[in-house]
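Just the one chain here, the form predicted on its own, laid out as structure tokens.
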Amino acid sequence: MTDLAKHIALLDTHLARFRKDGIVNLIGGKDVAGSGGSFETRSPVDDSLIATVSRSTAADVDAAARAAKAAFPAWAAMEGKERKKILHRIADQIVARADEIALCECWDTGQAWRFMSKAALRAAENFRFFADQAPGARDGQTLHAPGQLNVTSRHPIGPVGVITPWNTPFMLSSWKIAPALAAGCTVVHKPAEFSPLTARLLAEICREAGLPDGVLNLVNGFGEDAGRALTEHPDIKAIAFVGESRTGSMIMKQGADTLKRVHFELGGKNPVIVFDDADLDRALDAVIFMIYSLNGERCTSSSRLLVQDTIAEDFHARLAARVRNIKVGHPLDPATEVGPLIHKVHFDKVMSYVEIGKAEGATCAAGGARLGESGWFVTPTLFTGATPDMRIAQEEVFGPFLTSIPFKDDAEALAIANNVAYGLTGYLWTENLTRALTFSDSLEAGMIWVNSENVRHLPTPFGGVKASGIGRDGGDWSFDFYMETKNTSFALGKHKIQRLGA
């Protein structure tokens, strides 16, 4: 039996219960069907039905928010070392069920096994990292002033809403939920309607690991009803959201009346800048990896290649040959590098940009076509000869779609790199340290990697500028979002107080 056949057989075993009973909400520790009926989640591999999913209404969200509110005092009061133990048990369960999580994620999203098999383990790492931070989450500072001692402390903000996207949803959920729980917050989680399967697995894992009822609640549904009810609910003190910039703007408006704190990880049109003094072999590997891995459906993908004109022709030739050799196929096949796009709506969007690029006068040097007649497969696409003002150079395609733009010198490269609405990440390839320092200092991005692909280090800040987001994840920055800081000032000695009305 091939590895693909083994994976399909295991997947059928894991999906049997969902095919029979559907995917329901988890509210206050109980399985609850949504009051708005149900909808279907289908696999992008062949458009087959995976399961029916509860469609939540405002009433379901209200029940989840009330459950989170009721569970908050005890969870917030629990000692950090006890929360640490529970979060480590969650991580242990994730590791034990890593293959199940990865198989379900592949089938629900179209992501390739070679990446999802690692993504589940990365989610466990996220829980372990923040578990270890839980005992010190409330720690503050001691600040001295003349005649005064100031002591700061941090306190969990309350019940929070977490809204996660359809690309690599399990791992991205862990980035938001793990620090919220470590901080002492309770959570209402609404996953994307296009990939709800592994959110249910995470909720079950948390319950089985001993997370108290109501601390993590799951509500499935659509943005216009369940999502909006969550962002407007008065008991939800903050919203952590990963998704499109336009949706982030809508959430900010919806949360305004209740003065919600928001944390947004939004879109990107990230540049990878390759200078002629770079290690071109390593740069080529990184350029390909950062746009074509994960089907190009990642916010940090380097979807704009800025390549110095002195090396552009040779670099493009090597790049196009490699792109044409990328293996597109069944996501459960370990040999597959790119799987199908998430659903037909997104497939149509990505394919529309192929026509836009051609109409704008860029050259389609590789890909740009549908592959097969079943599922939402596209050949990895490369456009060369683009100019900075083209739509394919300005707008987020969010697929295996790379636009290349030549530049002459540092000043032109910087102008092109910064001339977009987004500012999430940037990737810089040069052997000149002075250039790397000065260029990265002026590049409008929240995160920059020099001579590297995206290598995430959890203690570092993760987030963007401009239309790419608000706030930072990672390390202590996560606790800044999920906690309020209190200052208590003690007078040292008897300083003179002004007397009124004496």
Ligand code: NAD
Given for the second form:
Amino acid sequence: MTDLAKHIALLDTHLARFRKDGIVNLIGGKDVAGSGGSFETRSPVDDSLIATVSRSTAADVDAAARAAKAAFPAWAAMEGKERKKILHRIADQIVARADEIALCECWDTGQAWRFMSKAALRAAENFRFFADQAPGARDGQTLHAPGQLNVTSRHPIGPVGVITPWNTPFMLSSWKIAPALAAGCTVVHKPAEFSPLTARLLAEICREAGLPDGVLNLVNGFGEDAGRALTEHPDIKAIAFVGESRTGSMIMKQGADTLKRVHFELGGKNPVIVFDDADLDRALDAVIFMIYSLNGERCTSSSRLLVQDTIAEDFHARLAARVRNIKVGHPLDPATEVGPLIHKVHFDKVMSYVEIGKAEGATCAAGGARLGESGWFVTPTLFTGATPDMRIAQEEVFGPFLTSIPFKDDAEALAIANNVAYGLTGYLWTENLTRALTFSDSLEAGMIWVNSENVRHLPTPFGGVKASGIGRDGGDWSFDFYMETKNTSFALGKHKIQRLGA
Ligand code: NAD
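Mind pulling up the form predicted in complex with the named molecule next to the form predicted on its own we just looked at?
Expanding to the full complex; the earlier chain stays at the top.
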């Protein structure tokens, strides 16, 4: 039996119960069907039905928000070291079920096994990292002033809503839910309608690991009804959202009446800048990895290559040869490097940019075609000779689609790099550290890597500027969002108080 055949057989056993019972909500520790009927989740591999999924209405969201509100006082009051134990148990169970999670994720999203098997373990790391932070989450400062001692402390903000997208959904959800739970918040999670499988697994794992009922609630459904109701609910104090910039803008409006605190991780059109003094072999590997891994359906992907004109021709030739060689195939095949795109609507969007790029006059140097007749497979695509104002150089394609733009000198590279609506990540390739420092200082991005692909260190801040987001995750930054900071001021001695009406 090949590895692919083994994976398919194993997946079948994991999917059997979802095929039979569908994917239902989990509210207050109980499995409940949504009151709005159901919708289908289909595999991007062959468009076959995976399962039906509860379609939740505002009434279901209300039930979940009430469960989260009821569970909040006890969870918030629990000592951090006890929350830590539970979060570690969740991590243990994620590790124990990592293959099941990865298989389901691949089948539901089209992401390749080689990446999803690691993403499941990374989700466990996220839980472990924030588990260890839980005992210190409340810590504050003491601030002395003349005649006064100030003590700050942090308190969980209350029940929060977590709304996640369909790209690497399990890992991304853990990145939001783990810090919220560590802080003492309770959660209502609304996963993306295109990838509900692993959100259900996470909710089940949390229940089995001993997370008290109501602390994590799952409501499936569409953005415009379930998502919207969550952002408008008065008992939900904050919304952590990952998704498109225009959805973020809608959520901000929807949450305005209830003064929601929001944290947004949004889109990107991230530049990777290859200067002529770079280690070109390493730069080439990183450029390819950062746009074609995870099908290019990745917010931090380097979708704009800015390459110095003196080296552009040679770099493009090597790049195109490698891109044509990328293995596109079944996501459960360990050899596959790029799988199918999430669904037809997204496939059509990505393919439309091939036509846009050609019409704009850029050169399609690799890919640009559908692969096979079933499923949403595209050949990894490279456009060269683009100019900064083209749509393929400005808009987020969110697929295995790279746009390359040549530049003359550092000043021009910086102007091109900053001339987009987004500002999530940037990648610089140069052996000249002064150049890297000067450049990164002016680059409009929340996260910059020099001579590296995206390598995350969990205590560092994660987030974007401009249309790429609001706020930061990671380390203590996550607690800034999920907690309120309180200051209590003690008078030292008896200072003079102004006596009105005396
Ligand atoms: P999306 O914005 O369409 O959907 C994301 C989630 O929002 C889904 O759960 C959806 O149901 C929900 N939603 C939609 N409309 C809503 C509304 N009116 N109210 C409340 N919820 C609503 O995004 P997507 O297509 O699922 O994901 C891809 C996008 O996510 C890309 O733009 C990508 O760059 C971005 N992303 C950003 C990061 C980051 O860290 N910056 C990470 C991953 C993905």
